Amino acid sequence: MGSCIIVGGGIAGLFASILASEKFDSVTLIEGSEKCGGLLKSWKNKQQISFDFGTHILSETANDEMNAILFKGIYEHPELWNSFDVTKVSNSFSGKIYDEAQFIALHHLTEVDYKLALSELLLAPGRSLDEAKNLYEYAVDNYGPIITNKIFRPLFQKMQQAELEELHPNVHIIFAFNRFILSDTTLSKALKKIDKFDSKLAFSSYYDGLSGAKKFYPKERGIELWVEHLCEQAKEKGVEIRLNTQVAKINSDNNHVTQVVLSNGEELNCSQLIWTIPAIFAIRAAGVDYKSSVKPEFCPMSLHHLVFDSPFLDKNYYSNINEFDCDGFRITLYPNILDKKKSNLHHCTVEVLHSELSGNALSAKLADELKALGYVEKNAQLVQSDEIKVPMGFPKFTNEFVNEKVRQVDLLNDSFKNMTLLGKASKTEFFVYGILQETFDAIKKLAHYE
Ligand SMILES: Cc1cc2nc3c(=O)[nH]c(=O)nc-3n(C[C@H](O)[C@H](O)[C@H](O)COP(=O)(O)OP(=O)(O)OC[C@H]3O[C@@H](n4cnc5c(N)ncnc54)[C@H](O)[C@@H]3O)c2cc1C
């Protein structure tokens, strides 16, 4: 059925590859750098330690067909990962931890607010994603006041630097806030089994409501290795990986897409382009005429990968910050996914949305936070910290940022009939899973791929 050129090497042009390579005779896969992953890339120190973008933990999927190609790497060569039954998760909310979940246990505020905010949530109105014009109409009507201002409010100006009026009501979704914990988990069970608490209420362990879907992370090294099995697949399946090389044009005729001219000049000829990258470098290689009303911020995101000499105080396999004054927001704690045998590093993740500091000074204070929360002992000396700045990594979801980016996937579809938009230039995923289950579904469609 053609060619299919699929821009972007990330888990989604990956993915979208080994899918397309069933129902195209040839696939090109076009990636800027010097290797597929993206955001799935591992990072190296001087010492040669692993670090990922983030926290990276596998989780096999609801369906059999996906997890047959994500994780046939896996599957063939379990001597080199570890398996996990449950994602174990903390969080930090109001100076302590909570050691079994990555929502935020509203017990935490004072016993007088929590005693409001509960009575607020469960007598709270309702309104629907769709009814809410921004964060704060849906907060409010959802949770109530007090979690609205007391717990949303201040968290939003940490990690978005936005006020709730100014963004998309879902985005509380992306940073987990969508649910709390109560301190009574009889009444939070049965409130459970009510549809309208239950999206807004977690079992107070992770080790409630499992799914059965087996986890993984490599026993050595970083999330790398996943990439590297996928890149295999793809080869043996026939894709064409071509590394540092971008589409500079688009050619098109009569609504379709023919043509990608490559940076070097080259020209490729193709019936389907898949676009995983921007949008907006789309619609500028393909010439459409478009004004975009607003230009999209980004946080000023870094990754600090640190390492102490002595072990880490929780046992979880990484934590969410949700605390007002820190700067970090989230913690990968490595020894504890890595396979202990091989391991006897004391290494970390923290990364930051935004801070007034940067480099070894920022390094210093996320120490201190670390201690101060009680994820590190407090006599740990830092002996090894690395700066990774992502100013491209986390979007300030804002509803003209959200809108905006409808607008110009709605323009590209409307424009070219054989484009399909994925990954970064998907219209509403931004997590892996998402990406995933949005790229399987729309190249099956595409493809009649049965
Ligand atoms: C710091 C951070 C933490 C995250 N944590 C999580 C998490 O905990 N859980 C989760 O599910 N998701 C997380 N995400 C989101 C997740 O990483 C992304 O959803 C996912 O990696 C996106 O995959 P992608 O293929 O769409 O894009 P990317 O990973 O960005 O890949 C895009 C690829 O395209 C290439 N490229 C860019 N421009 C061009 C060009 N002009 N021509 C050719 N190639 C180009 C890039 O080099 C890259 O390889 C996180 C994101 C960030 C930034």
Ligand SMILES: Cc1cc2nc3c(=O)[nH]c(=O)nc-3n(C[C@H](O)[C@H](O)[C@H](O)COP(=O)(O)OP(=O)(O)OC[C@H]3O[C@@H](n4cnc5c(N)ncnc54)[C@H](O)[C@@H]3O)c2cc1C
Contents of the next structure:
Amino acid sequence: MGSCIIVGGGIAGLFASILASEKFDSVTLIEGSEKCGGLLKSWKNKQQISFDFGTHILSETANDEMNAILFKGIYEHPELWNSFDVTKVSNSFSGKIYDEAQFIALHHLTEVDYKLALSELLLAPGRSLDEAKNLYEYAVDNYGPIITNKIFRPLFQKMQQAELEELHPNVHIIFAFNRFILSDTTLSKALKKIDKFDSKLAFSSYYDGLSGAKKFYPKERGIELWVEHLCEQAKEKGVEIRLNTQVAKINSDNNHVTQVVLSNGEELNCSQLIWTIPAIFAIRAAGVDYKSSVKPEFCPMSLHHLVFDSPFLDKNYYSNINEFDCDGFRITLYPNILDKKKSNLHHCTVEVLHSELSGNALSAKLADELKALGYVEKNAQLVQSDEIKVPMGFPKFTNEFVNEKVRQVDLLNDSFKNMTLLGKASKTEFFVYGILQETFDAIKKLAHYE
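Given the form predicted in complex with this ligand above, I would also like to look at the protein as it appears in the form predicted on its own.
What comes next is one chain alone, with no partners or other molecules.
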């Protein structure tokens, strides 16, 4: 089938390269940094303790063919991996930790607000994502005024530095604000049998509704081990991986990409181009006529790798910090995942989307927040802290941002018949497993037209 060039060595690009190796005579993967994996990275501090760039616990999919590729290295080397039946996640809201689910417990509102919120949620008229102009319209018509104004609004002011009226209707799903927990588990289970409420209510425990899919996390070194497995598999399939390399120009003829020119001037012939980094870079490289007045905004994001001298009180793998006045928004509790109960040092990563502080001052504030919320003992000492700032940060999912991204993707799809847009260039998928499924389906479709 000729030559396939894949731009972007994140999880979408790596997976696509392995799939494409079965369909094309040659596959070349272009990655701009020194390693593949994107944010699927690990990092070690001075004490050689491993931390990840965010929370990354792997889970099998419902597709056996995908699993055989994605987890080949894990199946072949089970001695390197911890395996679980359930991903244990908690969350804090209103100063209280709910320790068996990632979703907010509505009964952590005041008693008056909880009763009103429950009534409004049950009587909400409903509105589809396509019908809502913004997140406010979607939230108030599906969850009611109490949840909208006392949960959604302050949390999105924290997470996105924006008002609900500015944000795209589906952004709440990214932060796990699409479902809520009721105090009455019997009522909740009964309501979840009704489609209208199933999408709004969560099980009260992560032990309910288990899929049977196995979860994985490395015993040592962090999540980058998975990336190494995938890179090895790609190379075994004959994929050529070019690191520290960028695309300078895309040449085309009659709406077909014919050649990719690299930053070093090298020219690569191309039968199929798979693009997994933001679409705007393909537009620029191809010289497509494009003008926009929309300037994307980003929330400054940082990762804080903290080490305490005391065990964590929360025994879950990670936790969402849904507190209006806290800078942290998620914490990964590595000793709980690794089951290292005998260690004298206890490490975690706290993710921050916006803060007026930075460096040691912010790390100290985060440590105080974790103590106040009950994630770690109040007399625990912070013995080591490191801050890593994420380049570009986290996008603000305003209507303008999302709609412009869709316009960019549509423009490229209209301009080139042999360019496939996946990963960060996808206009529909954000979560890893949605991206992987879309990638699998897209490469299969290419094979259909062989």
